[in-house]
Every structure is written in C-alpha cells, then in structure tokens.
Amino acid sequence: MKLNDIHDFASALAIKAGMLIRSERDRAQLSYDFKEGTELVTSADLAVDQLICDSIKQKFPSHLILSEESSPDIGKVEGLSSPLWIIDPIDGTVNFAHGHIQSAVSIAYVEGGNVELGIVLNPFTNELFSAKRGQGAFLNDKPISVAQETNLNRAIVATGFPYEKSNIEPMIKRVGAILRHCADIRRLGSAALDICWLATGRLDAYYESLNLWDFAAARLIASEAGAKCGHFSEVPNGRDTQFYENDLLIANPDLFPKVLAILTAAE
C-alpha cells in the first residue's frame, strides 16, 4: 500500500478516535486508575487504544504496534524490519480528565527504519496536524512552518515535567536557566501538541524527556515544518536519534543552538 493510502487511513482513524475521546469524556462514569502509582490512565485511554489497535490489526494484520496502553514493551524499535505503528491514544490524559482541551491522539507509522508518517489530532479544537517524510507538514491540509524568531529573549519555550519527582532538581535548574533568557515558558500538558504548536509557529522551542509514543508523530511533523530536532545530552553510540527518548530539544534552526547552550550549561 502506498504512503498516501496509509496517510488517508491513519487520518480517518485519528478522526474516529477523536470522536470516541469526546464521547468518552461526556460519559458520567469515566473511571480512573494510576500506572506505577503516579501516572493517570482512564477508561477512555483504554477504549481509544482498543479502537485504534483493532483497526490497524484488521487492515494490516502483519504490522507491529507500539502503544502506550496495550503494548508499551514491544521491544527494541530500532532495526525492526516489519512496518510499525506507534500510538498514544490520548496524549495529555490529565488534561483530558480535568476538562481541559489540550489533549490529542497521536499516530506514527514506521517503515524501513524511518518514521514515514505522523498524525496528531486535537479532537476538542478539530486541528489535525500531519506530515509524510520529505513532503512537508500540514494543519488541516494547509502547509505550516516554524516561527522565524531569532532572539531568545523574545521566544516562548515549552516543556513538561514527569509524574515521578525523585530527580526533579536538574529539571528545576534547567527551567530557571531558560526562564532567565527567554520571554516566557509554557507548560501545556500534551507533548505531542506542544511539538505540533512549535511546528505551526505558536511556540519557538521545546525540550523534555518523553516516551516514544509521546513524540514519534509530532517530531516528524516539526521536522517537516522546518524545525531542528535533536537532544541536549549525548545520544548513546548506535542509537537512532529519531527514536531516542531522553532530553529532546526541538526549535527553529536559529534558536536551537542558543537553547542548547543554556540547557547544557545548566547541568
């Protein structure tokens, strides 16, 4: 199947999942649980995960699926020869559970060792971000590109924080260092949307350590929109940077080295 057809399938699936997300939040009996004692998961996360995974398995029975809720430990992603889908059914679950609108479904498609397709949909604003590798980035089918801000003291920088707080001090140092040099900081609660907002010029830089399903789709979208994607710590030898989860840094090409220098000095 051609990438355009996979794009159409994934976009339609994201929209269908988005409708379920909205309907699940309207239910009177939305149930809650906590993974590893700290990370919120709702019945909606599980329902949307099942919808997406079942649809992919029906359409592409030979494809592998890496999903936050049902298959977070599929194994090493890098070097897989089989096509792979990387899914986050609801990125921004805490926002979702508290009635905020900054939540999204994220779907990435990997083939031949590369992320070839990224789809991120915010069902509460009807914004669908998409990209195919080498073909640009789009918001609701209109081309998007990163902001052209060059002065860090005018830049809006986004980040996030983990639920597990045992190693919070280095993060506080980094926030303090960035805040001293930028215009302001945003912490919006959905990494996928933060990165897509950067792709469309609403943010100027973003940094955080994440899980692969949080950023796989959005990273491609940002890259195709003209962002530089990298890390503010050394990537281990042999690791593919497009899948490496720690210390991500994404910004327009002018701001990237400036933010990198500040984050590195803050360590």
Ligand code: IPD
Given for the second form:
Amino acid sequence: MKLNDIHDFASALAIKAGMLIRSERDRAQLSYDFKEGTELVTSADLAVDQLICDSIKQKFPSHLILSEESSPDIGKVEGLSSPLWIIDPIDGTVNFAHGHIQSAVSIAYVEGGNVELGIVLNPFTNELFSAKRGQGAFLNDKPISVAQETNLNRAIVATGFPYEKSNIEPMIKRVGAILRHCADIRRLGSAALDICWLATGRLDAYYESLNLWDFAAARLIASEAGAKCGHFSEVPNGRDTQFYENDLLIANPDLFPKVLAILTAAE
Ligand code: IPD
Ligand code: CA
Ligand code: CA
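Moving on from the form predicted on its own, kindly provide the form predicted in complex with this ligand as a structure.
And the full complex, kicking off with our chain again.
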C-alpha cells in the first residue's frame, strides 16, 4: 500500500480515536488505575488503545504494533522490525483525567527502519498535526515550520517530568539552568503536543526523557518542520538515534547548540 493511503487510513483512525476520547470524558464513570503505583491509566486509555489496535490488525494483519497500553514491550522482544505502528492512545492522560484540553492521540508508522508517517491529533482543539518523511509537516493541512528565534533569553522551553520521582535531582538542576538562561518554561503535560507545538513555532525548544510511543510521531513532525532532533547525552553505540528515548532535545537549529550547552553544563 502507498504511503498516501496509509496516511489517509491513519488520519481517519486518529479522528475516530479522538471522538472516542471526547465521548469517554463525557461519560459519568471513568475508571482509574495506577500502573506501578504512580502512573495514571483510565478506562479511556484502554478503550482507545483497543479501537486503534483492532483497526490496524483488521486492515494490516501482518504489521507489528507497539502500543503503550497493550504491547509496550514488543520492541524489546522483536526488535524494531517493520512494518510497525507505534501508538500512544492518549498522550496527556493526567490532563485528560483532570478536564484539561492538552491531550492527544499519537500514531506513527515505521517502514524500512524509518518513521515514515506521524499523526498527532488533539481532539479537544481539533488540531491534527501530520508529516510524511521528506514531505514537510502540516497542521490541519497547512504547512508549518519552527520558530526563527535565535535569542536564548527570548526562548520558551518546554519539558516534562516522569511519574516516578526517586531520581529527580538532575532534572531540578536542568530546570534551574534553563530558567536562568531562557525567557520561560512550560510544562504542558503532553510530550507529543509539546513537540508538535515546537514544530508550529509556539515553543522554541523541548527536552525530556520519554518512551518511544510518546515521541515517535511528533519527532518526525518536528523534524519535517525544520527542527533539529537529538539528545543531550550520548546515544549508546548501536542504538538508532530516531528511536532513542533518553535525554531528547528538539529545537530550532539555531537554538539547539545553545540549549545543549546549558543542559550538559547542568549535569
Ligand atoms: C506522558 C506525557 C507527559 C510526559 C510523560 C509522559 P502519558 O504521557 O507525555 O507530558 O511528561 O513523561 O509519560 O502518560 O500521558 O501518555
Ligand atoms: Ca505518553
Ligand atoms: Ca498514554
């Protein structure tokens, strides 16, 4: 199947998932649980996961699916062979559960070892971010690009924090350093949207350690919008940088080395 057809299938699926996310929030009884004691998961995360995975399995029975809620370890077992779908059914679950509007469904498609397609939809604002590799990035079909800010002390930098807080000292040092050198910090609560907001110029830089499903789609969107995508620590030998989850740094190309210098000096 051609990438354009995969794109149309994935966009339609994201929109269907978005409708489910909205209707699940309107339901009187959302049920809650905590994975590993700290990480919130709702009945909506599971319902959206099932909708997306069932649709992919029906359309592409031979494709692999790496999905946060139902198959988070598939990469560890199978390696990242493709065709592979990488799914975060709801990115920004804490926002979702607290009635905030910064949540998204994230769908990435990997073929031949590369992320070829990324779709991130915020169903509460009806913003659909998308990119095909080598073909630019779009917000609701309009081309987008990163901000041109070059001045660090005017830059707005987004980040996020893990659910598990036993080792937050280095993070606090980095936040302190960024706050001292940049205009301001945002913690919006959805990594996929943070990265898409950077892609469309609403943020100037972003850094955090994540899981692959949080960023696979958005990273392609940012890269296609002109962002430099990398890391503020060394990527281990043999790891493909596009899939490496720790210490991600994404920024416009002018700001990237400047933010990198601050983050590495804060270690
Ligand atoms: C989380 C969000 C958050 C980030 C966390 C992620 P979830 O994803 O992207 O912004 O800081 O690290 O786990 O749990 O809402 O899918
Ligand atoms: Ca997530
Ligand atoms: Ca999630």
